[in-house]
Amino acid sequence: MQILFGKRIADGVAVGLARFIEPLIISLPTHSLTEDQVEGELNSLDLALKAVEQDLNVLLEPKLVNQNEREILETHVQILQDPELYGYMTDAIKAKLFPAAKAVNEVFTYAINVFENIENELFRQRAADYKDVRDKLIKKILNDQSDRFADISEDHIPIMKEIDPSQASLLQRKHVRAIIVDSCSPTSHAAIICRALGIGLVSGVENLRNVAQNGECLIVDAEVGKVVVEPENEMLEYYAQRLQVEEMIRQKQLSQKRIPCQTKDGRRILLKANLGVSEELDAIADLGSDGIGLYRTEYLFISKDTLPDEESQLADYRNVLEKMAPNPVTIRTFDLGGDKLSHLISSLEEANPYLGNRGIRFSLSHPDLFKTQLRAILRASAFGKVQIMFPMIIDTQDFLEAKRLYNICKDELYAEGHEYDPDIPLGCMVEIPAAAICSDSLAKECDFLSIGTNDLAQYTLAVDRNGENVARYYIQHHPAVLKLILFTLSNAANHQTPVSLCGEMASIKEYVPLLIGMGITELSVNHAAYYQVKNIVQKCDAKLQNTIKLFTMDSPLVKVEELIYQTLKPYYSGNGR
């Protein structure tokens, strides 16, 4: 028995047989065409493009794929239909006399390299989609019928160099419960799919290829990034029992799905989910939550190769609203800029993009783009209950300017005869200290507030939350951050304005009792943490509120940590109360 460790990408536990999947190796033609062969290669390219698109359209049948996979397949169809890529490929055939397969490889590999060199991690992951389409096209041109996954079954644990989105979906249909890869980013499309579909994914397990062989028994504990090769009977029994317990927990969670989320003393807590990419929607809809408290719409840019127009946005929003009905969906308008500046929009380079033209500032500086989104949301409101939330607000001036454009859109749609909800609640994110300090006036103007603790901690503490060198300073429970949350709650209460908390704090079990005790009555969490958070809320009681009230946020950090990790531990530990 040998125990190895890698990087945790998507949680899951599995016991199965090692199955090494070697990278796709295709022998590309190296010869140059003669002039009389050009027309035939152009025809081969056209036939391959049509054939791959037909294959994708067959898979797009509602009975064959869920909404998670549909978005990926539609993105691949868009790549196939890209006129710019097509022009480059035909030029390579006609001008360079490349065979069709070689032309496809050259053009797509260039596009892949462009994406892989983009500094932003989210956009860099788009390379995987281009690799996927490239390989499909080349195989079709060369009439390669090989299938590396033909003999994979639910008893196998595939071990691969890397994984693309369509492979993750394929392996899920084969009921694979865990995958090991040499490298994979947590933000990649494939990683997101694995998390949404409940497939364990571990990356970068050192020395695995020298230790394990095909057919050997493996245990994958992706929650800690552990891989056990040829485990002893005692460990096999432990994980067999663990899988049984997890199944029992899952069944218990399902039985509690429709039970309201409330504390021990009967206080109702609205528990919603955060939606970041479409792959999560089916899992969220199945939770039985009180709705979606944060719908991050940036993925509509990140996953597309053209700017999303009003109709395409309308289709996305309508799909989410109808799936979540009758519960509400809080749509956050595009939080573009900073670390999430779309490759589809040109902009000036900024020395410090985190403090630059991002969030609502970006939307207000691109009014046509902003109005397109607002019109799409308004039209979608005819199909479900929606709220609109503006990011990066610092004061009422920001909010009122956004509201002015919203009202212009309402008037336009009314004149055009479109149906929409005329009373959509409008709110803002409290994620900048200025917004928290101005929360009294914001609470007066807004229909609701939502505290985004990720950025609130980052800006309050002047710490890049993605920076490894300063990670020790990124403390979400720092007294300064907690005081801003309390200040916002107090001001909102004076105007009877609802407040939710949708930042990462809401999904961290140690923080849940603290937030409930501070007076939060609405949480929006990552869907994977939903049932755990719900269970903790049900343990909270009146005694907890009194404990928090007796505690002063002026205490030093060490006292805050003593409160969280010692006094409040019974509320979030497995011991219960």
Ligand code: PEP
The other form holds:
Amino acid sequence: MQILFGKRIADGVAVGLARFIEPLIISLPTHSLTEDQVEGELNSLDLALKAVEQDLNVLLEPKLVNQNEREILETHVQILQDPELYGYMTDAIKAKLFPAAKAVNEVFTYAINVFENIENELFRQRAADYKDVRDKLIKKILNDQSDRFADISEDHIPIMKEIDPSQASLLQRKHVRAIIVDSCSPTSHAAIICRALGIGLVSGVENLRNVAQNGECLIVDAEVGKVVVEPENEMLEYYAQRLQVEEMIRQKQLSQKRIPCQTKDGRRILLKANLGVSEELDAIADLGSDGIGLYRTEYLFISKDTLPDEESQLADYRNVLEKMAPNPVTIRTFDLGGDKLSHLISSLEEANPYLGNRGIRFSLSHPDLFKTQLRAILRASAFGKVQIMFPMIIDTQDFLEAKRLYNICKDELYAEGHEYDPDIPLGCMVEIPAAAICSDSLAKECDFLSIGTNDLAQYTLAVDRNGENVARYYIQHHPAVLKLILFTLSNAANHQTPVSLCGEMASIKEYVPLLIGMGITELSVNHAAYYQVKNIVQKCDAKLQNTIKLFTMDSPLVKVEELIYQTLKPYYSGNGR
Ligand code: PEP
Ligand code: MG
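Could I see the form predicted together with the ligand next, after the form predicted alone?
Full complex below, order starting with the chain above.
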């Protein structure tokens, strides 16, 4: 037995047989065409483009793919239909006299290099989509029918150099439970698919290729990036038991699906989910939640090659609303700027992007882009229940300006004869200390508030939320943050304005009793933590409320930690995910 470690990319545990899958080796034609062969090669390119598109369209038939894969396959169709790429490929055939397969390879490889050299991680992962389409096209042109995955079954753990999105989908259809790759970015589409589908994914396992052989037994424990080669019986038994327990927990959670989320003393807590990328939608729709409390729409920009227009945004929002109906979806308008800036929008370089033209500020300084989004949301509201929320608000001024533009969009749509819900609740995020401090006036103007503790902690404590050097200062439960939450709750209560909390705090088990005890009645959590949070809420009682009421938030941090990690422990202990 040998225990090896790699990087955790997507959680999941599996026991299976090692199956090395070697990279696709295609020998490209190297000869130059004669003039009279050009027409024939242009023709094979067209036929291949059509055939690959047809294959993708077959997969896009409803029922064959889930929402996770649909988005990605649609992106691949867009790549195939890209007129610019087509122009470059036909030029390479006509002017350079390249055979079609070589032309595809040259043009796509150039695009792949461009993406791989973009600094932003989210764009770099686009390279995988182009590789995927390139390989499919070249295989079609060369009539290569080899299938490297033909004999893979649920008993196998594939080991590959890298993984592209369509391979992740394909392996999921073969019921594979874990995959090992030499390298993979945690934000790649393939990683996102694995995470959304519960497939364990580990990358860069040191020495694996020297230690493991095809057909040997492996245990993959992706949560800790562990791979065990030829495990001993004791280890196998431990994991068999663990898988059994996990299955029991899953069944128990499913049985909880229809039970509303309420505390032991009967307080109804609305428990919603956060939607980041559309790959998560199916899993979220399946939770039996009270809706989506935060839909981070900026991802519509970040992962696309073109700016999403009104129609394509409408299709996205409509799909989410219809999937979640009759429960509401809180769509947060683009939180662009900061590090979430699309390469598709030109903007000024900023010395402190997190303090710069981010969120609502960015939207208000790009009114056309903002109005396109508002129009799309309004039109989608005819198909489900929606709320609109604005990010990075500091006081009522930006909120009222956003509302003014929203009303203009409403008037325009009315004049154009479009249907929409005339009473969409408008709210704002409380994620900047100024917003919490001004929460009295905000609560008066807004239909609802949502506390974003990720940024609230960042801006209150002046700590970069992603900064490794200062991670020890990023204390979401710092009394300063908790006092701002309490202040917001009390101001909102004075105006009967509902408040939810959608930052990561809501998904961290140790914080759930604290938040419920502080009087929060709505949480929006990441879907992986959903049932765990629900379980903890169900354990909360009136005694908890009293304990928190008696606690003074002016206490030093150590006292707050004593409260969370000792006094409140019985409420969350024994609640593994
Ligand atoms: C937050 O800041 O808590 C929040 C939910 O928004 P995001 O994480 O998208 O910045
Ligand atoms: Mg935020």
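Positions refer to the first chain, counted from 1. Model, not experiment: these values are computed from the prediction. Only the largest set of C-alpha atoms that superpose within 1.5 Å between the two forms is called the rigid core.
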Could you find the option in 509, 526, 249, 543 that lands on the hinge when one rigid part rotates against the other between the two forms? 249
So how many degrees does the small rigid bit swing against the big one between the two forms? 8
